[in-house]
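Consider the single chain below, provided in structure tokens and representing the form predicted alone.
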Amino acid sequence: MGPYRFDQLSPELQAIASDNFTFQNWAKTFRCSPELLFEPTTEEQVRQVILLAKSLNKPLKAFGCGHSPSDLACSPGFMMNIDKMNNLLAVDTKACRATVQAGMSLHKLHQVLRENGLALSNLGSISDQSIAGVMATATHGTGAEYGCLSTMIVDLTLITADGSILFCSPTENTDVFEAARCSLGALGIITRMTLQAEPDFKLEAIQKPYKFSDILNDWDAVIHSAQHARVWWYPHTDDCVVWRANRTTKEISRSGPSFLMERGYGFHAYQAMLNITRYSTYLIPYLTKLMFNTLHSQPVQVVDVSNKVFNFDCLFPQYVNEWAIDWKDAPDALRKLDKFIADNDLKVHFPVEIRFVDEDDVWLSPAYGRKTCYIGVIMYRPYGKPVPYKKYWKGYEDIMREYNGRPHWAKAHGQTRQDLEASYPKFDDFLRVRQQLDPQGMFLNDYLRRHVISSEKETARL
């Protein structure tokens, strides 16, 4: 069957459809051109698109802002964006819970929660994503006693491949709920969620420079040195910074580099210098030391509302890779990574970002069943231009595998189904639920077949 044309759609679906759309992720590393894009505003419209895809045997994938640095959202068939389904549906200020449409962005969620005296307990680095997107991949922040964002889900509504609308919670459609808390978009379209929040709060964050070797030798104390702790290591050096954030009632304030210094030098000048190092890679260690000395060698203190402290500027397009291991193993793994970089004379970018997440029971969460350290590596693409990264990635992933590492689902990685089955005790349970809900594979795509569904050993895309 050939492509389905826009003019073949019913007038109702034409009103929410486009036929000349190309999806490209934020990092500009993956793109696709689906036959049709749908932007529904109601659950009934979502159902109608699903039923059309089913009748035509077309694949269907939902996507949000496109921040996943992988092809997880791509589809050659139909694509759906539910950003227009972004309303607050109910709020219980006493229980600190809010029910929202799943297309709402985190930016808007912060706003509507704050209007009701609430806030999320933890966040990742950015808030551009939709709620559905961050939950689909068990997105995380940092904090030894705080789980990934998927642990905040109280209940959800899922529309499945046959058009059924399922309300799922710990007591209703229980297995579907457990699988859907980190669904990878493989179970259907999630249209609403109830989230557990807490009373609105401010954070005081203090970032200080340290020697990385000292931090590795005092690991457990660093993990528990604040409610939220994060380490940035600067490869080719023994430099790092530790960012620590705690709830506070202090007035909003800031000390540290000026906005002009952070934006003018830390973004524009840095990108220009990174571009030069594309032709002279031997300069990268010197640039790393320069940036540390200029921007990060002095303490920084910030007090602000929680989301503004949790979030920061991710700068420009990049290749990224991030895996989760048991946090007790992280110092050894990081020492091995340092040795691998030196032994292979690699020239890599800073930072190696290190974050901590409490164990959880979300079936496909990388933090399932263990206290977790996420270790993220990065290679920036100045002005969107390519840089070498595959040798670095392979060495990094090999080290992570030594410690039963689990990759971040949103990011490109090299694990196969067999690898993931060995890492996740509930992997087969997830596949069972997926098969029950979508036996024809409507919500599958290349990423899911490569990493999750395939039973053959194959080389996964890097």
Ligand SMILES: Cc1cc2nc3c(=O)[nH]c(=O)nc-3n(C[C@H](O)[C@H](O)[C@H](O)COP(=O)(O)OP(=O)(O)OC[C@H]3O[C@@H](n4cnc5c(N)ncnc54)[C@H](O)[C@@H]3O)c2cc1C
Second form
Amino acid sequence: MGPYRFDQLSPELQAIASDNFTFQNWAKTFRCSPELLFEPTTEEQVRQVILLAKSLNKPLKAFGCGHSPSDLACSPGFMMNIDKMNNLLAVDTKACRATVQAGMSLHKLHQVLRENGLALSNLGSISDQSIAGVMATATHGTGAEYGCLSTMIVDLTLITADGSILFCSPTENTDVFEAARCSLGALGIITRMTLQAEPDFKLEAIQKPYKFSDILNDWDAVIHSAQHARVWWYPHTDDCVVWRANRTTKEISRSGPSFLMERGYGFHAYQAMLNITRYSTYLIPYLTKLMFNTLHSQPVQVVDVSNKVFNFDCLFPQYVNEWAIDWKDAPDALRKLDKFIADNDLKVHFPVEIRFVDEDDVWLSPAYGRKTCYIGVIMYRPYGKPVPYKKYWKGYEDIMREYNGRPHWAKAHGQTRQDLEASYPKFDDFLRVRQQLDPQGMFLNDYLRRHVISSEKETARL
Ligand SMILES: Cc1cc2nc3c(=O)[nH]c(=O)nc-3n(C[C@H](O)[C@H](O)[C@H](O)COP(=O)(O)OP(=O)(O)OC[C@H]3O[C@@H](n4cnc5c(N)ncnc54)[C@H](O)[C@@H]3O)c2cc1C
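What would the structure be for the form predicted together with the named molecule, given that what you showed me was the form predicted alone?
First the chain shown before, then all remaining chains and molecules of the complex.
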């Protein structure tokens, strides 16, 4: 069957459809041109689109903010975005819970929670994403006693491939709930969620420079040195920065580099210098040292509302790769990564970002059943231009595999279904639920076939 045309749609669906949409992710590393884009405003419209896709045997993929650094959200068939379904539906201030439409952005969620005296207990580096999007990939922040964001889901509503509206919780449609807490978008369209929050709070974050070798030798103490601790290591050096944040009642304040230093120098000048290193890669270690000495070796202290402290400026487009390993293995893995970079004379960008996540029981969470250290590597793309990264990624992934690493689902990686089956105790349960809910594979795409469905070996390797 050929492409389905806009003028073949019913007037009701034409009102929420467009046929000239190109999807591109934030890092501009993946794009696709679906036949039709749908932007529903109601659950009934979501159902109608699903039933149309089913009748035409078309793939249908939801996307949120397009922040996944992979083709996880891409589809050549139909695509759907539920950003317009972004309302607060109910709030229980006593239980610190809010029910929201899943197209709401995290930015808006912070606002509506705060209006009700609530806040999320943990967050990743940004809040641009949709709630459905972050939950679909078990997006995480940092904090030894804090799970990934998917652990905050109390219940959810999923519209499946046959148009059924399923309410899922630990007591209703239990298996679907467990699978859908980190669904990869493979089970259907999630339209609502109830989230567990906590009373609104401020954080005090203190950021200080250290010697990385000292930090690796004192690992357990670092992990538990704050409610939320993270480490940025500057490859090619023994420098790192440890960021520690704790709940506080102190007044809002800030000390550290000026806005001009952070934006003018830390963003614009840095991007220009990185661009020069595209032609002279040997300069990268010198640039790393320069940026550390001039910007990151100064202590920084911030007190602010929690989401502002959790979030960071992630600068400009980038290639990223991030895997989760048992946090006790992280010092060995990081020493191996350092050696791999040196032995291969690679010139790589800072930082290597190291975060800690409590173990959980979300079937496809990379922190399932183990206290987790996420190790993230990055190669910036100054002005959106390409830089070599594949040899770095290959060495990094091989090291992560030695420690039974699990890749962040949102990020392009090289794990096959066999690797993932061996690593996730509940992987086959997830596949069973997916097969029951979507036997025709409406919600599958290339990413899911390559990494999750295909039983052919080596299809996914970098
Ligand atoms: C600058 C930057 C910083 C980041 N920081 C962090 C971080 O600190 N920690 C971390 O863990 N990750 C981080 N990420 C990754 C990011 O959180 C994930 O990629 C997240 O999934 C993106 O959400 P999104 O709304 O953009 O979803 P998309 O990327 O658009 O989609 C992601 C998945 O969600 C599915 N989906 C979307 N909407 C629905 C729906 N309604 N129903 C069912 N499925 C749906 C899609 O099909 C897809 O599978 C970062 C990414 C960027 C670009």
